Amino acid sequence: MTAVTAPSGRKVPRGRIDKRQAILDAAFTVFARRGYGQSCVQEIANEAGVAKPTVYNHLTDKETLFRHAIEAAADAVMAENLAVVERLREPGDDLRAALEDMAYRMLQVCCGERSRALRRLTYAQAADFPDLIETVQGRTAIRLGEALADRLARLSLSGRLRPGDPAQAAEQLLALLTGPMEMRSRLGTRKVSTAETRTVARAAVDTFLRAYEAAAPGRP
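Return the coordinates for this one chain only, taking the form predicted alone.
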């Protein structure tokens, strides 16, 4: 059986890693559907297609299972967002179009079922798990801001954006995207149409470029 390297650095059979991931995916699905308090390990085992003892062999108790499921979901959302931001590595000649495309794709991730479920669960369980918001933000919003800041810094160095604080620029661009989308989606309870999503993306990029776009040659 093929072995893979676990986060701890230990070699683990691939089948065990795959089964653990299946359990985490199933756990997140059940927790998102029923909430933490109403979920049970047996239902998670059924969703994953494994025996209940198998769940406990991988994750020792319900709280540990919940925390790891949330972290795995946050990492999956972050991976989607990092792939979107990476598109700015080669923005092409039309920077506005590249930023609008990135913004639209980022909003699609934000409005995806996994992202929405992650936000709902995080807010709902914050009282029982006080560190949960910090954990999720650390694996999503903060990392996304850092990745976007890196891309914006490179655009500034190449002369396509004005010199400035890239971290602040990234924070402001993300706020221009997430703020209106939270309003339009009624905090994630309403589906936002493709047309609305594109409108939010275009407006955010337009406002951002008014502040940060480098002046054309010969203009102050």
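Switch from the form predicted alone, shown above, to the form predicted together with a further copy of the same chain and output its structure.
If you are looking for partners or other molecules, they are not here, because only the chain is given.
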């Protein structure tokens, strides 16, 4: 049996880790396909290539399974989004272009299969797992807002955006991006063309800059 060295430094049997991960992946796939209530543990076990009781051995419960699968997906989605925001660290000379670039990439991430499924699943189970929402939002939207706010704050400091509450600016920029996108994609049930996505990104950035760009220097 192969083994890997876990972050903690202890040897851990690899088969175990692999299997747990396989189950979580399978779970997210199935939950995304059917929704929580309609998913059955048997299908998840099949997808993961293990027997049903093995799923229970590793993850106790359908509910626990759901929580872990969702959290894993949230982390993955967030990593992608943070990478996009990070690009604003070196915006170059053309601020508008940099923002549009970030906006477009972010929309692409948000329209991805996993991102959509995550949103749909958390939204759907809001009533049953309110604390899960809290966790997921904390690790995704809120965290993303903070990261973006950091960048915008720097841009204010460097005089490229006017001073003001960067959290609010970030919140609104995100809203200007995701709101229209959700509407146009009909909550993800309709394909939005690249061109239209670009339009949304450009319009969002345009409005954002009108509202938040520093007054043109040199204006009397």
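Positions refer to the first chain, counted from 1. Here the structure is a predicted model, which means the values were calculated and not measured. Each form is matched to the other, and the largest set of C-alpha atoms that superpose within 1.5 Å is called the rigid core.
Treating the motion between the two forms as two rigid pieces, Ser193 shares its piece with Val85. Comparing the two forms between the two forms, the rotation angle of the smaller rigid part against the larger comes to 14°. Core superposition places the Cα of Ala127 3.0 Å apart between the two forms. Overlaying the rigid core between the two forms leaves the Cα of Val50 displaced by 4.3 angstrom.
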